[in-house]
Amino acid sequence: MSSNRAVAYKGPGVVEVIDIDYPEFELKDGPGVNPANVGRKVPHGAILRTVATNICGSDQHMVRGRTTAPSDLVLGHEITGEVVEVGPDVEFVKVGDIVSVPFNIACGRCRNCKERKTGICLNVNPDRPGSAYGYVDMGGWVGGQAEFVLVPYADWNLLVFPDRDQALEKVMDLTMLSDIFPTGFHGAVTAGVGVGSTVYVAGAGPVGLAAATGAMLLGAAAVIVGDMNEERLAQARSFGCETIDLTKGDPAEQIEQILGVPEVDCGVDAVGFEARGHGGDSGHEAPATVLNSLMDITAAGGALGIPGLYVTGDPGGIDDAAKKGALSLSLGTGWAKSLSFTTGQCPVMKYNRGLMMAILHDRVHIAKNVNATAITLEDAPRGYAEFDAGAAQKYVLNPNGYLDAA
C-alpha cells in the first residue's frame, strides 16, 4: 500500500506535513469526522493521486485559529488529480483521467443537487447542508493537501478534462477550477455583472482577483478592486483593474474619482468575516465593514455577491456577537435601496465546465491573474506563513511532481 503525506492543522498559526493513511473506500474516524459519517461506505468514490492542491484563504481562517477546527485536521479543498482507483459503483470516470474536484462535496441525488445547489447538498454532512474536503464542520471528509485523496460520488463530482496532455500543459490555470475561479465568478454573477457594468470588488486576495477576472469575462466596463495591501493591488492592476487603497478611507470618494459618481452597479465581498475598518481604523478588525460599505456604494436596485466566508463559530471574534457570526449590519440601508444579497458556498458545478472551456480556448488566464506559484508539499508551512503575511501569490502545492515544469 502506498504511503500518504498530508498537510495538517496543529493549532493556531501552525501547520505540519504528517503521515496519514492511504485512502480507502470508507470514511474512517479522525479529526473533525462527524460520528454519523464514521464507517460510511464509498463504493461510488475514486482515489486520486494529487496533481495540484492549493492553499486557500478559507484554509487560512482555520490556521489562524479563527474557527473551531480540531488539531490534526488534514487541510485542503482545492484539488486537481489523476484517478488511480475507482470504486465498484463508478461507471464513467476511468483510471488515468485528469480531473478537477469541486470543493463542495455533493451526492447528485438529493433535491438540492438536482436543482444545481451543490453547495448545500443534503446527504454528505450530518451537521448541516453542504460539505467540503478538509474543513471544519463539513462532515469530516479528509482534505486534499496530500499525495492521495478520496473523492465520493465520483461520476457526479469529478470534472474530467478532455485531453490529458492539454490539461497538464494548462494545469496551473485548471487547478483554479476547484474553488477560487468559480467562487469569484459566482460572486460576479450574483452581483449582477453584465456587459457595461461598473463593479467594485472588496479584497484583492486570490478570490477577489478571481472575481475581478470573472467580471471582465462577463463584460464589465470597469472593475475596481479595493484593498489595504499595495502588492495585491498591483497584482489587480496587472490585468486591467482600477484600484483603491482602503487605508486612505472609505471607497466612495475614490470610486467617484474613477467613475465620476460615488457608486457602482455591482458589489462583491471577497473579504469575509476578518474584515478591517477603512481609513484610520484600518488596523482594527471590524467584521461588518465590507458589507456595510458595499450597501453604501452599490446603486439602488443593485446586488451584492458575497463569496467571502462568514462563520457561525469564531473563537477570535471581537465580541460575543461576532464569535457567533452575528454582525451589526445596516440592513435598513439595503432595504431602502432594494439591494439583493447572495451568500454561501459557490455551487462549483454550475460554472466549472464553462470556465474550463474558457481556459482551454485561451479566453482567460486565471493563473497569471492570481500570480499562481508552485511549491512542494513540504514547503506548505512556508506557503501558509507567507500568504498570511499578505503575499500577492496563490500558492499551489505539488505533492507528486506533476508541476515540476511550472
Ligand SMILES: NC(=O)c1ccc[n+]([C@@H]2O[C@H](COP(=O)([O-])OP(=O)(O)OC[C@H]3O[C@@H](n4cnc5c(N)ncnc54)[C@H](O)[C@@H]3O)[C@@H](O)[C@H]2O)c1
Second form
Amino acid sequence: MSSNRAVAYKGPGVVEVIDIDYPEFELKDGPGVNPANVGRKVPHGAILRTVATNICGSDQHMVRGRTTAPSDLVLGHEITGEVVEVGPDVEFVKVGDIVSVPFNIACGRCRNCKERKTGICLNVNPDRPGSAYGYVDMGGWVGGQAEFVLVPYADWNLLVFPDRDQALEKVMDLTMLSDIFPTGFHGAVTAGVGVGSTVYVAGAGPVGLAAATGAMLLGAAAVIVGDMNEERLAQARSFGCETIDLTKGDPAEQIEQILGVPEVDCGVDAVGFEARGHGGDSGHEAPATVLNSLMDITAAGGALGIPGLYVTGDPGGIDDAAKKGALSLSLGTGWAKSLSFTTGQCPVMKYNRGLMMAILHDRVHIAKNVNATAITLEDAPRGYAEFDAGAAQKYVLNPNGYLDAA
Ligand SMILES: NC(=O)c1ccc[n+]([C@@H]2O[C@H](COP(=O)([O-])OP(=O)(O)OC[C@H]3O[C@@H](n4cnc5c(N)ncnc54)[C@H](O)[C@@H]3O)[C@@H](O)[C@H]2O)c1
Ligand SMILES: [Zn+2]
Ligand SMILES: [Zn+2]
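What I would like now is the form predicted together with the ligand, since the data block earlier showed the form predicted alone; can you produce it?
In what comes next, the whole complex appears, and the chain from above leads the way.
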C-alpha cells in the first residue's frame, strides 16, 4: 500500500503537510466527516494519482479561521489526476486516463443532477444540498491537495481528456477546469454577458480574472476589473482588462471615466463575504459592499453573477448579524432596477467540457491570465501564505512531479 502526503488545516493561519491513509473505496471516519457518511461504500469511485491541485480563495476562508472547519481537515477541491484504480461499478473511466475533477461532488442520479444543477446534488452531503472535496460542512469527502484522492461516481463526475500527451502539455491551463475557469465563466454567463456587453468584475483574484477571461470569450465590449491590490490589477491589465483602484472610492465614478456612463450592463461579484469597504474604508471589512455597489452600478434590467462565497456562519463576522451570515443589503435598489441575481456553487459540469475544447484549440490562455505558478506539495504552506498576502498568482501544487516539464 502506498503512503499519502496531504495538506491539512491545523488552525487559524496554519496549514501543514501530513501523512494520511491511501484512499479505499469507502469513506472512512476522519476530521470533518459527517457521521452519516462514515462507512459509505464507493464501488462507483476511482482513485487518482494527483497531477495538479490548486489552492483556492475558498480554501483561504477556512484557513483564515472564518468557518467551523476542524483541525486536520485535508484541503483541496481543485483536482486533476491520473486514474490508478477503479471500483467494481465503474464502467467507462479507465486506469491511465488523465481527468479533471469538478469540485462539486454529484451523484448523477438525483433530481438536481438530472437538471444539471450539480452544485446542489441531494445525495452526497447529509447536511445540505451540495458537496465538495476537502471542505467544511460538505459531507467529509477527503481533499485532493494530496498525492492520491478518491473520486465517487467516477463515470459521472470525471472529465476525461482526449489525449494524454496533449493533456500533460496543456496541464497548467486544464487544471483550471476543476473550479475557477468554469466558476468565473458561470459568473459572466449569469451576469448576462454577451456580444457587446459592458462588464464590471469586483475582485482581481483568480476567480475575478477567470470571470474577466470568460467575459472576453463571450464577446464583451469592455471588461473592467476592480480591486485594492495594484499587483492583481496589473495582472488584469496584462490581458486587456480596464481596471479600477477601489482605494480611491466607489467604482461608479471610475466606470464613468472609462465608459462615459456610471453604469455597466453586467456585474460579477468575485469577492464574497470577506469584502472590504471602498475608499477610506478599504482597510476594513464590510461584507455587503460588493453586492450593494453592484446593485448601484448595474443598469436597470441587468444581472448580477455572484460566484463570491457567502456563508451561513462566520466566527469572525464584523457583528452579530454577520456572524450568522446576515448582511445589510440595499435590496430596494435591486428591486427598483429589476436586477436578477445568481448565487451558489458553480455547476462545473455545465461548462468544463466546452472550456476544455477552447483551451485545447488555443482559443483561451487561462493559465497565463491568472499567472498560474507550480510549487511542490511540501511548499504548500508557503503558497497559502503568499496567496493570503495577495500575490498575483494562482498556486498549483505538483505532488507527483507531473508538472516538472510544464
Ligand atoms: N461559487 C463558486 O463555485 C466558487 C468557486 C471558487 C471560488 N469561489 C469564491 O470566489 C471568491 C474569490 O475567489 P478567489 O480565489 O479569487 O479569492 P481571492 O481572495 O484571491 O480574491 C478576492 C479578491 O477580492 C479583493 N477585494 C476585497 N474587497 C473587495 C471589494 N470591495 N471590491 C473588489 N475587490 C475586493 C481582494 O483584494 C482579493 O484580491 C471567494 O469568495 C471564493 O470562495 C466561489
Ligand atoms: Zn476553488
Ligand atoms: Zn445528485
